[in-house]
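Taking the form predicted alone, here's one chain by itself in structure tokens.
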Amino acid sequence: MFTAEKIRYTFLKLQPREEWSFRDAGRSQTTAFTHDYHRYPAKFIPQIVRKLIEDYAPSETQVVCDPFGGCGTTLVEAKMLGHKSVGFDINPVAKLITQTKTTPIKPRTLTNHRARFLSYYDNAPQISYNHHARISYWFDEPTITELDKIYFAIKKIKNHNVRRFFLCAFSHNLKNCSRWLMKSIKPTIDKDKVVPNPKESFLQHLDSMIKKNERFYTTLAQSGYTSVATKMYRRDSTKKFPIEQEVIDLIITSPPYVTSYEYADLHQLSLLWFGDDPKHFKKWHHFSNGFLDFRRNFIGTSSKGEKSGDFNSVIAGKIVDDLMEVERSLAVDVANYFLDMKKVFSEMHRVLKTGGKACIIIGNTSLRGVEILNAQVAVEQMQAAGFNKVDFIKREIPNKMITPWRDIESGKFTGMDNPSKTRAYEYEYVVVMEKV
């Protein structure tokens, strides 16, 4: 058993490992295949993944799972090398995108399908849907038009797995035709932005899918792996799985991290867009017309009520008081990550078989000056739900797919023009342990 004391001077005792930088993957590796069919956040590289399977999950027979799955990273490297995958996410978004990730198309059946498209939209009448208020806050109105006949034409495509493709093209280019300050995740309108042709700048994005796919195709069917499985539910982690007890080998995630930005929002246009629909996207309108109650279920948002509970670790009950000397609110925020995370790592452990590996890719931080040892308070909390350590990983991040800056005062994602900022996630952790 690792005490608190422990736990924190192993971590200051570790040093980076080079092997697991990947300093040398460029762009075109880590958005290779269907690896950049839709913008995500913080999202990990496949690289990391890929590395974790093969060390821990060797066995074509064994089950990978996600409890965080974001955009499906886990379960499209895990289907890559013929393991069957589970992903769990609170956002609809990211269902859609990660469904839409892990299910190889016939590359003849997507360009016929293009060429129809193109049909259903020269031949849409003229349609006008009635959009969520939001809708022209964010867009003007030739634009929404333009967007009205291209969903249009999408709806017309009968097969399902090519309509949800295009869906997804879709909602990847909602960002681009809208008044979203393309560089900012934060909802940030930009007075001066050009907004592209939505026809061309969604047809542009849909090729390079459709090349992307033909890759992801031929490489699954001359591994044999085209058919082999991915389930992805739309769930929040902090409650019990939809999956039996002892049925994983394998968990890989990344989990959000506390108050870094308000995740609800990062997607707010796709969930407004589809919202507007409820006959081919139910309970969608639920999400957008209720976005503040939608917001306060995700782990690491700041609209959540005070909880109370014991955190399982001495290392967060630390933090959280050193937090109530700087600013009660925020610790309220951080108590409320820790007590999540308690729940989820109990959730791991009751549906990883015996002797199965639990791999939580991890960054510590600070806020208001007080160190958020994210990565040390996951051992404690793991521990206390019955894992024992297999290894811990310190990895440089050359490339992380995050902004690298953070407001000293708030704790916030910022931008490089912020005076008040501070580097953000130089290294992060890879914490590795097992079900006994």
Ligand SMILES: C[S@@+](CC[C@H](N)C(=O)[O-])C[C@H]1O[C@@H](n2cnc3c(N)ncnc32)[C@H](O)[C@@H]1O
Given for the second form:
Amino acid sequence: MFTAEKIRYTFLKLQPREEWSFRDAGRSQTTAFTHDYHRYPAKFIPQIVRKLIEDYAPSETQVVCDPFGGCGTTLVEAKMLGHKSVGFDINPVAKLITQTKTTPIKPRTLTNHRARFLSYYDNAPQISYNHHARISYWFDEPTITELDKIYFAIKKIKNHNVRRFFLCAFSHNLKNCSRWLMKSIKPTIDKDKVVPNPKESFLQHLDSMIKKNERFYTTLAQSGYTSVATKMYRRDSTKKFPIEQEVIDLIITSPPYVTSYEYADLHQLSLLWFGDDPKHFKKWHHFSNGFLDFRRNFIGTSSKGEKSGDFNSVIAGKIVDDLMEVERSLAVDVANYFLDMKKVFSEMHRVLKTGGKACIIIGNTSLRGVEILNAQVAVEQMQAAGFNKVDFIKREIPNKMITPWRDIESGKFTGMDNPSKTRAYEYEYVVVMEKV
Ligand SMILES: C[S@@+](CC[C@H](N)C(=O)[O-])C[C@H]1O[C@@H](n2cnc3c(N)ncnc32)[C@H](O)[C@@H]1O
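Can you return the structure of this protein in the form predicted together with the ligand rather than the form predicted alone?
Expanding to the full complex; the earlier chain stays at the top.
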């Protein structure tokens, strides 16, 4: 059992391990196969997941889980290595992307449907959907008309997997066609943006996905893993996971960061668009109409209201006390974050088999001058949940892979042009713990 002091000391002494930096992995490797179907903030590189699976799930028939599945990096890699997998994420966009990325489709089927899609598009009637008022804030009228036509043509596709594939391309393309500043992860209007032709940019992305699917499909067929099961649920991971206890061999996940990304805001274009179609996207409609409630359930978001409870971590207690001295509302956000993470670690413990490993990829940060030692807190909370140490890995994030900067004061991700910016994370940790 590590005391808080010993955990602090151990992390202080950790040296970065070169073999975990994946310095030489180029973009073509980090975006290989289906990994680049849809932009997604704070996704981890597939190389980390692959190495963890190879190290900790050496035989093929194991079950891998990611309770913060995001855009499905873990599930894609698990499938490619022949492992069953299950993921959860509160974000419906994450589910749409992950299901698409883990479903190989016969290449011929896609090219046939592409041709059919074009004919549906050409013959689309004059449509006027009843859009959410925010749609006109983000898109100009001619773009909305074009997007309506594309959406109409996609919905004519009967094959479920193919339709979802096209919807995934459509969802990715929404940001391109909107007034949203492309280089910003925050919802920011770009007054000077020249919006591309929606159909052309949709087809361009669709075609790149079709190519990627072909490689994914062929590779899986060659290894015999095409029908290896993957399941993605839209779930709040602070609640009971929708699986039995002791069924998982390996967990690989990267939790959300506190007060950094507002995932719900980031995906509002897809949420708004699909939410306008209650017949096909009933839940999305509910989320986009009750957006503030929906947003509140994301871990790490602000404005959750004050919760109470034991952190199961001395280090967390000290961080929250220190923040209280500087900014109460920030202290509340961070306290809520640690309380939520405690619940997730306890569920991870329940679903893992004895001897199963949990690998948490996590970075530390600082808010208003207080160090937020997420990795160290995770270790303490996991110990309290019944895990023992296997390995603590410090990895350098090579410069080319770190995109975001942080605002020194607020800790939020910011742009290059902000004078009070600091590098977000130069290092992160892989905390590997075992269920005992
Ligand atoms: C760092 S990202 C994970 C990215 C993922 N590793 C990937 O490669 O795409 C964290 C994820 O946690 C999700 N999340 C936030 N709060 C959640 C909650 N309460 N339950 C489940 N997922 C949540 C976010 O939607 C986001 O997708």
